[in-house]
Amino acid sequence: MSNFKYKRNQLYCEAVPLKQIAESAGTPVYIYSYQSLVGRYKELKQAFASAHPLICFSVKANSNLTICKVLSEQGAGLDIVSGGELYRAKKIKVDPKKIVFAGAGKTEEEIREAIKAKILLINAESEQEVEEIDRIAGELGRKIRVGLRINPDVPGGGHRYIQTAKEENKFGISLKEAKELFLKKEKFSHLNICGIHFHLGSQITTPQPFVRALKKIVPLIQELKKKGVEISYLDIGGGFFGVANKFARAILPLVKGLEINPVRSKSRFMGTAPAEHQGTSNGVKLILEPGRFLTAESGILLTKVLYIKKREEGKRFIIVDAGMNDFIRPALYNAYHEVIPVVRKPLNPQPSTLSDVVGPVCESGDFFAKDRNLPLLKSGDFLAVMESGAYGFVMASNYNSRPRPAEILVKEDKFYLIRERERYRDLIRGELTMEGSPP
């Protein structure tokens, strides 16, 4: 599916050579492929087609307005985790009935804005939060839909920082707590607690964690139905990474096996849900929240070699102009990202040397690759840090007072600036001296 390929020894994004973008836009720069982005969405939609899911792109993976808008135009909704992400969704006019809101620490203002926006579902993560949502909805005179995020105590993902569904993690509530809340849902007069949500983590390459979670969730749904509790939405989160069909084949039989009352075509809660959200033939509406699945392979970080430093033992340090402030995943998660030259020398095989690719930030953790066999390079060459389209720019910072990079979207033989490179003046915007005036 990747649209980053070599042609005549030059790395291209779709029909545009990356060297051309580097020379035009400068480096470091994030570059995204329109065709990869849309292609990944269509792949996922087709894999789960029989369930007619609502696919809500996880904005935290890549919050650029253009990226979100491209996916929205394809039919995607948005999974948000903050008021700022809701603000972005409103800016590009995403249908609020395609927005779901999760997060363990929503503020009163964030809840208030979500209710005013009439989004599809607020996924609450504690009984205290349910009480708070009910209070705020009452003040606003609204009746709203709420889901409960369940922590099924199932490990998922790679690094422990990206596992979110173990008992020791801060997210969600236990199955026992969820059952108790559902059974006293009438206590919350301004809420329709009608959804179940879980999210296992990130970079899950096998469907087995989802199977284990659903084998815990499905019996709860069946038990609740017997007790007269109607479940309308089943949000299984995101985090899956790999071949969409593999996950669909494992997940869909479990979802189709549910016997849940149909979703009402009319509702007094947060407005009427659109027809396409009225559930499968069994009544449940399946919601997916892909993030990395859609954007990781769709983007790269392009950087320029500044210096080559050689050690006596033969190892090299390739010092580039991008740093951990631009892309923190290798430092934070010890994440592996392939690093490849933008222009290959026409030799096969190319001479290579054991190398570390490092940045200019004053931290030993400032690296993109360690102990890699990379071809001989020189100052001015360009390198691509692959699969950087997720959790890349969104986690960038101004550490060491470094301006954040530009972002580019490529579509066929054209490329578009979708975020300007920050300037030094941007670094001090909003700062004041003790006298109260700008520096």
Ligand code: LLP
Second form
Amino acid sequence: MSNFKYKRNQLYCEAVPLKQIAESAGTPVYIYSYQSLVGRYKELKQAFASAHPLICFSVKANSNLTICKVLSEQGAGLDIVSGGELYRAKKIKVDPKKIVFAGAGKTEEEIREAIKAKILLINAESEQEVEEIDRIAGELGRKIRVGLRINPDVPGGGHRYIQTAKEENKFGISLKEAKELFLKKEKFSHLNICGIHFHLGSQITTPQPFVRALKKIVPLIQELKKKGVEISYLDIGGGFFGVANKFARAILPLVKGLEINPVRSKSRFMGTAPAEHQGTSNGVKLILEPGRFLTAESGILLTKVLYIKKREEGKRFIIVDAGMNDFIRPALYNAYHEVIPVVRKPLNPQPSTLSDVVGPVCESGDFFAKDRNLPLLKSGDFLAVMESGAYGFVMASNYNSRPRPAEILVKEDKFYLIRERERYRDLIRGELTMEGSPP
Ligand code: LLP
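Output the structure of the form predicted together with the ligand; the preceding block shows the form predicted alone.
What follows is the entire complex, opening with the chain shown before.
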């Protein structure tokens, strides 16, 4: 249930009117609801309760430390894809045994840091990467757990840029290659290759792609077991969006036969069973990597109307103070986000007109909404760009030398600044003259 709701024609986040935040923190500003974040986490946990999965929040969706911490306090682990995300995880002291690391191009430094941090699983995406991890682990004198990311060649997800599990995509290895690697896993003496990972894409709204992928992968796990190769972790990635139960109902029966074994796995996650558990497993731990599911609906982008421009044929451009640099999804993926006024007129129906909501950036791709029926607005009114809590701030840039927005977390009737608005001096931090001094 959304925690962004109208009360007496004013849009609220929990018990705080958004207008109040806009007036105190300025705009553009990202606003998140604590209740929504925790509520979504609990919904997912409950839906999959019978399998006791490890839920690793996909940091890339919203990497604000406070957001990650709220989820971690609920019991979530983290799914990371870079040294920078590992740095964030360490900053908030997430249990390393709840961290999984994916990514098609991990650098030597990133692999070394992940090994030293003793994370749960490095999910490798090629044989060459497996060799590299083995070499680095050897250098460090460690034995570590590795998963293989399989590309099951299954379509799924929204825009083609966010589909990741077709053969033509760069991610993972084929089932055949994975099987070969598992069968020669003893060759990699510093690794325990004991996990299978896949991630199908983002904005997947039906369980069908998961069903198709699992129907390919579960038989592989069973076949490997017969050949003496135990899989201890099945990481089915993220990408699911919508009602958690719908996914759980379709996914859980398919993995049941794998003896999903929460008891053994639990002790492992308490940190008591490090690398030495290898080869002794008799069940599979399920891992989920939700990003969008947990944070998208938990956040909005609040922006202020600067100008209204009317075209002769009646269409209006509503020019706002947020731009594509602050929120790029509409420009990049042609993504649809609802845009609604923060204060509604007390009229029913609301008089409206066809409008484009656009930003100040010097590109025609700089829009949030096109050809929408929006109420008659005026300069100084506030608008909320909905479902912006995932892939919002994290994809913001300083394009056009625009400082990035502030971030606010609302909990009940209080709100907290969880990231300061950037200042002009932040824009030039690190820049140097040709003499090597700050300009
Ligand atoms: N696990 C892996 C390995 C991933 O690559 C991703 C997302 C996730 C989990 C989380 O996916 P989610 O549950 O959030 O859908 N910028 C795009 C989304 C890119 C997603 C990349 N990988 C967007 O704005 O829609």
